[in-house]
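To begin, one chain is listed below as structure tokens, in the form predicted alone.
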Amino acid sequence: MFRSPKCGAFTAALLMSISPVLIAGPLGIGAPATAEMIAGWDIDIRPDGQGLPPGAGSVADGEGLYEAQCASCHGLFGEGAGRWPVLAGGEGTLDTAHPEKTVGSYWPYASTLWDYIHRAMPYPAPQSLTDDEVYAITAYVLYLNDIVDDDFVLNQETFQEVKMPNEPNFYIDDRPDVVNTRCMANCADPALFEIVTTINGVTPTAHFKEDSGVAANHYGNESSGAESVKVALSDAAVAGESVHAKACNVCHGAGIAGAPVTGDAGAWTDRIAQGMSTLNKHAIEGYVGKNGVMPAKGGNMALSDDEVANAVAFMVESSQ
């Protein structure tokens, strides 16, 4: 085969003549992430404290914040309410038949506590706490578990002093990976499977409706002595009931973040007077008002506009 010794030089010259835009990246699509974009996502905290922002919070400051933001779910002393997680206690139970995994008894690093509060709490309004408030609530939860004293102030420096009781019992899992053998004969018939329940609704929210000012009969509470209100719903509202249960009831079932509670006619009167087109627009596109905030599609952008409109119809017709 004939091979020219000048082939390599020719190819290099040809590549150099191509616009650098074409060889800068795959298909020339996209753009480098800016420092601001990265900072918005780079909020994780390492066990050694790397990633903690400036700030500070004391146990004393954390007590009031905890009672206001956390106690309704986790109990005044971290004992948990309903099925919400227990945060304190459980020492000495991990090797028993009924281990109680709490921040103090199980968690290996305080960074997990700080990060979770910062990233996901409080449940109705995640990432609404300031860094100082996160420090303070973290310090108070550590105090509830007798890990720090009542005069402790948590910050970037004192974070290094926090040692979780169960840290020594965590280790790197060095067991080999195991791959299950695929069923090739006499396998179960999927058509015979029966789904008896789903995990939808396992997060308890019923306690949020306490002191909401909504009449008990709107919740079908027969023990209150009031008869339940039965409303004839339109086809759109019927279709929207399941959407409401999955995506809307967390806030509209409890009045969280100023949301009008479904079934509370007084809370809906002025809103209904605006007309369905306005209500649908606010629900689909989002709305900020003097009484609260409505994120676009309730924060669930997977919902279609029609699904959101049906859910609004259900709430309106159930609240007249």
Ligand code: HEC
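Cool, the form predicted alone is there; where's the form predicted in complex with the named molecule?
Shown next is a single chain and nothing more.
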């Protein structure tokens, strides 16, 4: 095949280069991570306080922030609205048949609370709180759990004083704990058997039985809400649809925490009658209504006023 001597030499070189090369040490792949890059992403906090940034927040400051940004889901006293997580209470229940695991009754470290609120809450707008706000809201949730007093101010130093009551009650996994043997005959006494069956109708079985009305998804048997709406939308509403999906649907999609469901005309008629400027003001600045708390911008302060107004346009036009 190769006629010229040059090609022959090339083949020889190729053959030599495919012999395996053993790799030792770094391969030199990737770029150095700069201190600045790391600082932006290194958000974790440890029980010893490592990672806590400078800053401070009081229980008093935390109260207003909590009521505006957290209470719609977690309840004014941390009792949990509807099916959202309970944040306070439950002391003395862990060894009962109905244990209630909350920040106060269960969590071993206060650092976890700071870390988690900062990285993941408020649920619709993670990483939107300032460090001082996280200090204040953390202090307030600790106060709701009777772990600090009402004049407490949380900062890097006072953090060291906070002791969580349930800390001593955790221990390292000690499984395997159960020892079964591989018995093959007469292994159990049927006379002692107690048979427990399921309660029909609590799980979705419509895909293999005729008798079930429970849907196997979060949207019911037919799609509901904004998804099923087929009206011609204005440009603002079209632009608002993705904002709605990201920042508003969490509450307005299924009517969580008292929010009017997008697409449910009945829930919107009276609201729309107030006029767009009131609706926009309520959505941008937040307000407390008869049904619950609408957090400013749905809790997502990174949204511009225009984006929120577009989302309101989408909600209104889809709900007429």
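Quick caveat, the model's predicted, so the values are computed rather than measured. Take the two forms, find the largest set of C-alpha atoms that superpose within 1.5 Å, and that set is the rigid core. Positions refer to the first chain, counted from 1.
A displacement of less than 2 angstroms separates the C-alpha positions of D95 between the two forms, with the rigid core held in common.
Once both forms are fitted on their core, a CA shift of 2 Å or more is seen for G240 between the two forms.
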